[in-house]
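Consider the single chain below, provided in structure tokens and representing the form predicted alone.
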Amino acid sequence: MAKQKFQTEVGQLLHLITHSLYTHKEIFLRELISNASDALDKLRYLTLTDDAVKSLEFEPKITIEFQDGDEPKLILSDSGIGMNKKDLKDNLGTIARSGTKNFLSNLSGDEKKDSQLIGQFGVGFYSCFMVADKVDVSTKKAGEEEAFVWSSDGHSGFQINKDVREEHGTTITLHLNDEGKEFANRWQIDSLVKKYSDHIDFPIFLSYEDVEYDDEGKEKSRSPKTDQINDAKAFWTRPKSELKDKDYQEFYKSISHDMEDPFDWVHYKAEGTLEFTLLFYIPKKASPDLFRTDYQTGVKLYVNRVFITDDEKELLPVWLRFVKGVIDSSDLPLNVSREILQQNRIMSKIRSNAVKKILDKLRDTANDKEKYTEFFHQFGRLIKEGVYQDYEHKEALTDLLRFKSTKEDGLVSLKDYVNRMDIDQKAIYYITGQNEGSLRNSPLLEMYQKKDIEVLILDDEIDEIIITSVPKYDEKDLKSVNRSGAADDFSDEKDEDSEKSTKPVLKKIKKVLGDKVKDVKMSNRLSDSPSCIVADENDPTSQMQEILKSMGQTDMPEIKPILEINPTHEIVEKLKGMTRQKAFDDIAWLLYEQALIQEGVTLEDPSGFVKRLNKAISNTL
């Protein structure tokens, strides 16, 4: 058959494998049992659940052979699932997941940084391309007649062709390039298995040639051997009291392909009317696809150790998504499907302990400030997903919500606000936007920062849509003060002598301005500036109409603002003595438009505001 080329993105994860992850070459072998492992878990299934290949032999295993000398040689052999034609092409030629190829196709060039990354996704079967010049696949599919085998020297392309082959399954062959014969080696390969794959389910064997030696160190005979040098029993069945935080990194780079150790972990066991076991891991970044719909769940779900499912959205809430790790229950039938898992009760139930775990994990981490820090930055978009969508949890992932703050660096939470908060502040004040710069010198905050009121910095895209639906912390009102009715707990200390000299000028404005505001008031709020916009109580600000039009919510009616004027600002007090109605109408429309300009909103005509700005400047000077 025609050699075929690897779809780009393939091309891509080569080269960054081969020429970024050298230190690491060694997870090759790792990776190849991990995907062996799950042929196996995979055909064990199907051998309990459907006909068709129940009468299969199966005998789980995993084999490793090599071959030294001239021509080493590496080999590994499982007696799992195996592949088709169309699976070797998907599998070995293609990247079908979109979260990948966006990634491959940003590639920054550094290669420090993108070997970091790299981990995210896992490099799976390709890292063998860092210790083998050519790699063959043999292998044949449980259930089907015919075998084929895949070719690749890992640049080129691949080749595709018929095979010999009487049992199902799938063979490995590394043709060793001089960075890999260290590998055709005994020892090399029982330490590595040890090392990173001592925990999987199923046999690991080696099969070599045991050499005896006479007294004085010559050979004397040779005969084969296999050993089995696993464990082979499942990780998370084994008692905590025996696993040590080194166990529990290589069991989570094994099922994550991640070459960073977690964040951390959650090992439970629930015994009694309702048995299952969880094992789950925080990764320390986050995923390149976490924030598309085609994310790839990071949890499998087993019956009694049988492997069941790593496909299922349902088996964690789905702001829970970065979370991988086990599922293992006793109470489940083997072949429960996607919609006996979304409607059976013991699921549920187990799914409500699932959170409560990883809730009580991220509870004890906020203690430590630094450490749940690194958190957030991370995870903390997930959390506020969380709080709008996860009503059965939403008051303990509020308590997780962190802010950025006026009075604070860093992160601050609701419950570090309400303890900081004087005895008479009638409420919890944030401010929304999405420049953090711009928000802290907004002219909004003027009035919180001459009385000494913490607000907090909301400048997410997400949070004014998050926040709304958290009305009220620790029996506070949460209040933005992007709105009007913010200042309205500041209303007693007007200045009814300013009030009365300023009405006039307001009306003046609102006329000029006509149908661009909603009103013209006058602001408590302003000390420095002359004027602000802000929303009615009942309309959405303007960072969230943006959000609305970036959803494509197009046919939205136009929500106009209120304009608030510091009737104490030197440039308002010469307005009320203004008798030059363009000169009044000019700076009437500069008080918007820089108005406008500080909430971040872009100018309808910044030509006509850039005009009458030269104007002013020339008439000044």
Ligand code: ADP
Contents of the next structure:
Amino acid sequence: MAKQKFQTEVGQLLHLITHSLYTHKEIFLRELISNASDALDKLRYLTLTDDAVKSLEFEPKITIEFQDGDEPKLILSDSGIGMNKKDLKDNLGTIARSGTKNFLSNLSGDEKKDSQLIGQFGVGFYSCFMVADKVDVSTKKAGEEEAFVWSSDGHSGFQINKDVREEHGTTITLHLNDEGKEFANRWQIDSLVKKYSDHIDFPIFLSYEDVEYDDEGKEKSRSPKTDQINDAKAFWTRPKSELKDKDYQEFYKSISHDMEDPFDWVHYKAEGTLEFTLLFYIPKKASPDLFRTDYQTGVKLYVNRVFITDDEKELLPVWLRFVKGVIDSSDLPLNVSREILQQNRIMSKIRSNAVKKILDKLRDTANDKEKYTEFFHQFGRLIKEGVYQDYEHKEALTDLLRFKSTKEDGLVSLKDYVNRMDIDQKAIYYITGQNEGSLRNSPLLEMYQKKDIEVLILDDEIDEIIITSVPKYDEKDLKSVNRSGAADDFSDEKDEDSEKSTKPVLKKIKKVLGDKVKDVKMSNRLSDSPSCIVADENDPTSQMQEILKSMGQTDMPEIKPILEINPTHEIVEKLKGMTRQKAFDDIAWLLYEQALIQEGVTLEDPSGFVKRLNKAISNTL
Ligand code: ADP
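Can I have the other form now, the form predicted together with the named molecule, not the form predicted alone?
Now the complete complex, all chains and molecules, led by this one.
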């Protein structure tokens, strides 16, 4: 068959791997063994559930052979599910995961050299091109007749040809290059398997030539030998007391393909009426495909150590999609289908236990502010999603929220806020918008600053949406400073006289602005600024309107803001006595327009604004 080209992104991935990972080149073996183990998992499941392959002889194992000398080779075989021609083409030549693909095509030149970045997604099979200048994958899919061999040099593309082989499974032959020849060595392989793949649930055999020497050190005999070199005990079934951090870290890397150590993990065994084991990992970094709808789950389901699925999004709530790991239960039926899984009572119990354990872990982590901040920077968005979507765990999740604040650097919790609150303070206040800097300087905060009241700064796009689902915390209302109602809490401090004298001005301004505003009101939240814009209590704020617009929602009714005027401001004082109508109009527009600018709203008529501004400037000169 003619040579086929790699998909562009595979070329990029290969380049990235060979140029940034060479200091970790030994991980290729872990990646190949983990693929072999997945292939064995898949076939083991089929032999138990699928009539077509039930009769198949299946002795699950992985075998490693090597050849040193002039043409060093490493040969890794598994008796797993194998691949047919289409599988070969789809799996080894393209990158199926759209998140990874997207991530790669968006990398800038500098980032392409960064080995940290590559840890964010699986390097997988292609890592073998770090140590080999040619790779052959001979394979036959279980239950099918034809065998094929895929060959590639890792640069120019690949070829698929027919092959002859009896048994199903896959044999990968690495023609080792100068970087890789050291791996054609019994002790190297033995120690790498012990380091990276000891916990694989299938036996790994190493074939080598045993050389015997006589008393004078001369070679006496050579005989082929095969030893099992791993423990072959599913990692999560081992008692916690036996396992060291290092073991957990290695297992994480083998199931996640992540190059970095995990952020943390939870290992839990339930014994009693319901038996199951959970081993969950929180990665250090959010993988690039987490925020795509076609994200891949990181949790594998096993029934009594038999792999069932790694493609079941119902195992955990959607907001927990950053978690990687294993759920294993002996109480589920082996031939559990997706439909059964979704309605299964046992599964739902396991699921709720799983969520509880992860929440416990996060609560625990939150005691360490620095550590939790690190977590929240990566996965805070998912916690917020959870608050919004997961009614059952909303309370716990709300406690895990963190926000910026006018009181403290870093992130604060609602609990911190409430604990610091003055007893007279009526509500928890927050301000929403897109830019932290302009929020901190917003005129809307003036009164709060003056009264030393803490305001939470919500500058993440989704904050405004999620916060509406938290109307109260610890019996205190949460109030948006961007809305008209928040200032009502301070209405008892109104100055009657100035109210009286300002009222006619408000009326006149309203007349000038016409239907641009819903209302013009006296403000009791401003001190230095003459005006500000707020949303009516139940209207979307201007920020929310911008988000909806950017999401393509164009058929929104026009929602008008309320203009608030500071009765004690010098400009407003002067307006009270102003008689020239034209000049009054200009100032009224300027008060409205400057308030919009501070809210980050694009002006409808910027040149009109500039004209008015220039007129005002030249009048003062
Ligand atoms: P990943 O393992 O993250 O999916 P890889 O690049 O390592 O990515 O492998 C791509 C795909 O090739 C695998 O998902 C699997 O379908 C297939 N594959 C790789 N190795 C084997 C193997 N030994 N047996 C069967 N299929 C395999």
